[in-house]
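Single chain ahead, written as structure tokens, the form predicted on its own.
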Amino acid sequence: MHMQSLQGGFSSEPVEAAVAFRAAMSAMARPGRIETVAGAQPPAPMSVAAGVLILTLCDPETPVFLAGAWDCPEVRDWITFHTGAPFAGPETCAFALGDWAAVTPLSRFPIGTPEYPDRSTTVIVEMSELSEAGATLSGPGIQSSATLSLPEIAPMQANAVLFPLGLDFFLTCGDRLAGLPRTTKISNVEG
């Protein structure tokens, strides 16, 4: 185990986890809204926001799939030490982490079943840029419309059509995150 794996977790776990959980749920409840989070210092290439989500949402009962450059010993050791979450393939994971190129195609992740739509994957997509501009979003949690930079529009639109099945997404960049639940309709790119 790398020494860095033992560091970078929440310094005041109950308080920081509660604040992070509220930010994550707020982002998911209000698609297009970007939240700023703090408290994690994960190893590269994982962003602060992705680290905060992993620390807050993962535990020994939530299998994680690491895609691309995120599947490295430093990240695996850090997640194991701080959360105890097991690692799994894309077909059985509760969470997936990587950039867009690494996590696609999305069809390999569980989308839930009609009886258990919650047995789907939440995909944490690491972005090089995250802003409240780009694709137009509508649906639950959005008063009229919102905008958000997305890595690609067509796969997200196809995912929304699967509702009540489908994937949920967190988009992360640095210390910022945004939620994109499967209930969100994505129409066009502004401007």
The other form holds:
Amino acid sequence: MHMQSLQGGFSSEPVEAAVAFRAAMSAMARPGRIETVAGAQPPAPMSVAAGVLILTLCDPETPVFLAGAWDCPEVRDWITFHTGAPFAGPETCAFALGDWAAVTPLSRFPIGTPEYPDRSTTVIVEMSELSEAGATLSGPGIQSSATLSLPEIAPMQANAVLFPLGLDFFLTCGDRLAGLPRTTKISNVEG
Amino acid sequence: MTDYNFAYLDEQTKRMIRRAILKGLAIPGYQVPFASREMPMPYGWGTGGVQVSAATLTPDDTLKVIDQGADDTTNAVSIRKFFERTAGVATTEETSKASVIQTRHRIPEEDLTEDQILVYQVPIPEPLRFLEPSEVETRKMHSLEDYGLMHVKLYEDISRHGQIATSYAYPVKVEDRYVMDPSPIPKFDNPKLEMAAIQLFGAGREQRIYAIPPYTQVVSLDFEDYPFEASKADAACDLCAATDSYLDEVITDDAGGRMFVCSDTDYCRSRRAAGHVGALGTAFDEDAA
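What would the structure be for the form predicted together with its partner chain, given that what you showed me was the form predicted on its own?
Next comes the full complex, this chain leading.
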């Protein structure tokens, strides 16, 4: 284990995790709105926002799937030291982390069962860009409509059709994050 | 305050509750099971709401707690003090100044904003529980969207009483999918369930958390020929003369004397402060008890 794995966690966990959760909750409750978070310095290629989400939501009860370049010793050591979360394959994970190319195809992840639709994976998608422009969103949490840059439209639309089953997403870029729950309807793309 | 972790609960418990809240927001109206903890108050005193509030609060929040609309009843006072001591948060009685509002059985009269969070204390989260006692069965009914039994119940109300007699905990359908118990709020409050604030519901004894994101469609169940009606006592508040607020009927003597007062104490106080005087009211005095 590298020494830098021991660093980059919350310095004051109860308060920083509470503030971070409020940002994550606000993002999940209002798709299309981008929140800024702070407090984690995870190793590359993890973004600050993804690190904050992992620190806030993961612990020994949540298997994490690392995809593509994110499945490296630095990231594994950092998550293990700071959260104790076990690592798992995509079929059994509660959280998945990686860029879009690495986390797809989405059909590998659990989407919940009809009796327990909450038992589905939350996918943290690392983005090179994140802006409030792009695909048009509507649904719970959105007053009339919102726009958000999505990595790809069709798989997200296919996921929304599964409701009440389906995956929920956090899109992260640097220290910013946005939420995309399964309820969001993605209608078309702007210009 | 140094004797406790921030907001009383340990971090792992808060993470578990936070994950349940996020899944609840992603599946509006669905009851997410969670590992409810023992709290330093009995079940029935809002342990579910307290746990959700504890996982939601940050040190910068201003907390308001109401019990049946009132800020000054035992349950509200004790929960407010609990978070003053364990989270060190500011508290208020004014709806507009609060960022987190924990409520028992009412929605404040004043419209909530996007910056606010409303946390409900829920006794029985399962709307079908009194129709079907088995959790296995009700879970299957939700998964199959089999809500015929609930309509039979409302129909039996009509056949027995000539109208839908359910006056509180009136069932709603969220986003055209899950039938949900809005907690025992009067049905007068049901139209307000479509609001700008995030709504979180916590049931401690029954170990369920559910949620309604802002601007989510919430429809009270009814029939075409017996449409839903948000009812209240046909009177004005005797203290502030409000005709648009939900009223409590208060017995004032043993000779049949009674008066109607706003159930939302902050709404009534602010109206009286603005100069409104009801039939039995006196001019507002800031220092009066």
